[in-house]
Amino acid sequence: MKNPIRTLTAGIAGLGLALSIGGAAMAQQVSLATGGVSGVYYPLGGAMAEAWSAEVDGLTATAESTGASVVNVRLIQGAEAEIAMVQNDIAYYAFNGDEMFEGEALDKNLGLAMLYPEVIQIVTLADRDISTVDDLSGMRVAVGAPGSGTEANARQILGVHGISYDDINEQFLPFGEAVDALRDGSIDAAFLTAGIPTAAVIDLDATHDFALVSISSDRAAELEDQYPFYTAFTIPGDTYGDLEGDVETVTVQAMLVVSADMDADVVENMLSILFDDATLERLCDTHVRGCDVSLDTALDGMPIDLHPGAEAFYNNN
């Protein structure tokens, strides 16, 4: 992907949002990485898209496509995207050179706001005879693209359950594809983080009987022990039609980061419209989880440093 960031004036540096020269406004073009199109970032990140496009003057944002929370982050700090949805903990990860990020700290990934849930959904076809995670031993098992923050939930979540890759045959597959796998037969089951209901599982209700594998309290408890970002979560019964029950598992949460290169008032500019009532509404209406987004909540569990125009935005509301 191509930097998006193009200015109409030559020689002007900067993300500035209503810059003018005699006057005359500069168009800003600035790219949202978002996720995978069967996803809830996508569609999320394309109303949000609209949104700024429609009430910020001069700007022109669109939704991109992506692998989701680790590709993102890069894209933000090689200045390939200005805007991106990612995992929380992903988040912390980059931005504190931990985990898959390793000695090098992806520090212009700045908070913006959280989201709403990112819930961990273990799904299995029901004939398979899959109810807990340690039933995913010598099983075929879809895990996320590779380097994902699916990917890193799924390593996770096995290691409390005393399960490694060696002990799975493991599929490093992105959700929409790990479920047109799950449908052909080619694996026994997937991990999926996203918010729910999410559309490629919809989709698998639609020609198959499926479950979703359980986290017992016990092993919730110990991820939220080793790994802060995990909150034990109920995913109602009534989700999908084909469940038996309520289901247990953990989540992790959405947020939105932003370039340190942003300009502190375009930032300050586009939280404004994002929780405006008219942008809230958009949200709610394009995704039952576009309902989570509120200021009430916007900086619950923000795991890194926000961007100086988010700081001015939270501290005037």
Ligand code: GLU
Contents of the next structure:
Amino acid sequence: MKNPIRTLTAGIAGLGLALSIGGAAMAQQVSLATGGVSGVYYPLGGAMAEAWSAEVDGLTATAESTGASVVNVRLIQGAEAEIAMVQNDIAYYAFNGDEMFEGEALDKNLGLAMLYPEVIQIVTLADRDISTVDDLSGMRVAVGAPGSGTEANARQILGVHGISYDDINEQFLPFGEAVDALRDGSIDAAFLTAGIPTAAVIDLDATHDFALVSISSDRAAELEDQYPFYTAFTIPGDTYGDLEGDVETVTVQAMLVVSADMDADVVENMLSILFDDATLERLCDTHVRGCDVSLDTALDGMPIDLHPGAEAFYNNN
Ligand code: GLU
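The structure above corresponds to the form predicted alone; please give the structure of the form predicted in complex with the ligand next.
Below is the entire complex, every chain and molecule, led by the chain shown above.
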């Protein structure tokens, strides 16, 4: 005899997306993994999630605050998130099972779009005697949230200066907490990898005299040599009120990854909404780095394989 409950379930599944409860079509829920609330991933991810929920048939997207890049690729691999904002270096290492993912390729992470540059900012207070990365030896340093791309960058940058975590008092803090710790004097410097201007730094600027520590061009070249995702970059002196001039540092790129489990048609549709004029305007209004998002540059430096839905979209657009 047929199990009546089973039959009912199969019947509902058979109705698929046409099923409606109280008039609203039942939508696929997807989670968009971002970063800490004082970064740029979180607000821009929120704006994307809103656009996708409103415009992609059968999809409801929610932006979640997380520890950022390294955590995010693991969330995708574990099917706990479907879309994520991630640094290009971390996406590459994850997909290829390299660096911090040695021996465990997180191959469910597929490329969706490149977004904007993320700048390595080493923040300190003006009255601390820190002017170069070498001065960080022996100091209390916030290196980013546990599992962040920032933390990987901090380790690599300190590394090319001959400094390891044995030589500093490292603290794993998201941007907002790192800035609070600078304010209350419990740390001396903090690494942040994020689009500029970054809310946490603007916040510090409002109450304290701060400075950004530069990375010399020699060390930047050494970094680029060892880790090809870094690019030398100059932070313009007018980025924050307190800066006394331009600051030399390096950048990586922010990108979107999507789970290999996502349906190709849905992914294609998500990209057409992402690059729709109304969405681009919404992103640009949310944060100035959102103005960098564009179809023209969406594949520049894509470090991993594209999702088949993304491939279809870019072939047709
Ligand atoms: N790129 C940072 C990280 O992965 C997060 C940046 C942000 O939250 O805007 O650590």
